[in-house]
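What follows is one chain in structure tokens, specifically the form predicted together with the partner chain.
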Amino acid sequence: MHSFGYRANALITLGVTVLALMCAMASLSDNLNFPTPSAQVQVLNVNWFQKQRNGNEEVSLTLNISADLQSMFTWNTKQVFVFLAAEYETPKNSLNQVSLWDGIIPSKEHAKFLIHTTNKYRFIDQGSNLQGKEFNLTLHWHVMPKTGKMFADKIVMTGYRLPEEYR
């Protein structure tokens, strides 16, 4: 009853149980946080708008992305992954989501930002449906904790429109 084996076993079991409980509580504490994020995106310029040889249209944009995601950080947050997606509908596809830019916010200090950039990932349609297309720009974020459950949410910004003609 008091051999080394028994004692080691009891100690390790207790240690693992306590650790698991602490991780669960840390994750649950994230539910007490109610974030109030804000974001704004401006399309400064449509750099070019072409149809590729395979029939798919592609557009290049220059964007100003500004956001304040500071309220999302808790003591259990490791990083917030944020990305901007263009979302639109075409006759063939009920939903298209194309990620234009993404970034990693490692800490609260970096969570309020203004980025001036061209799209990091190519905005290519499946087909040629983009002329004069109205689309939404949605800022998505993914809160990745130090341990436990991950949270994701988004802000939808509407009212953007692509030009009617190629340029």
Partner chain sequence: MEWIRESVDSIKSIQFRKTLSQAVNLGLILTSALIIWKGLICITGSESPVVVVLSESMEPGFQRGDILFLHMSKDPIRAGEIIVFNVDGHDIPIVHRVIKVHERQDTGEVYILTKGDNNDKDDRVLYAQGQHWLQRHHVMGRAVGFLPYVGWMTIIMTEKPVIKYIIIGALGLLVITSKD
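The form predicted together with the partner chain done, now the form predicted alone:
We keep it simple here and write out only the one chain, dropping partners and molecules.
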């Protein structure tokens, strides 16, 4: 007969193996979800566009951000981190990204939203590169699962332009 220690070891090993197998299946089942998020951003107003004393340019925007990210939520989704970035090119850098707004979506019920806001973070360019500059607004998101790897994607919205003159 086997001792109590051998039986306990076999039972614990079986339990951990089954738990690991269930976690792996849960993580793999998320690969069967093909989300179809949608987003739209409107720039309602350029509140100010000014040159600072140190030579940098600063912009304040009023935005309408609407998005439907419900398709990203599965039973394995813990939360979704989402942020809006302004992206533009300058002679010095091929890609400049400035985060304008962010949020954490804790559940599917909160994943469809319409927000009227000014940029949460300062839109500053080091230099004089923003006058009349075309830029994209990109909604990025990171899906944080309960188990498995994190997933990130984005929607790029083009066709925005800053004014030629300071306000």
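Since the model is a prediction, treat every value here as computed from it, not as a measurement. Residue numbers count along the first chain shown, from 1. By rigid core we mean the largest C-alpha set that fits within 1.5 Å across both forms.
In this overlay on the rigid core, residue 15 has a C-alpha that sits 2 Å or more away from its partner position between the two forms.
With the core held fixed, residue 144 shows a CA shift below 2 Å between the two forms.
In a rigid-core overlay of the protein, residue 24 has its C-alpha displaced by at least 2 Å between the two forms.
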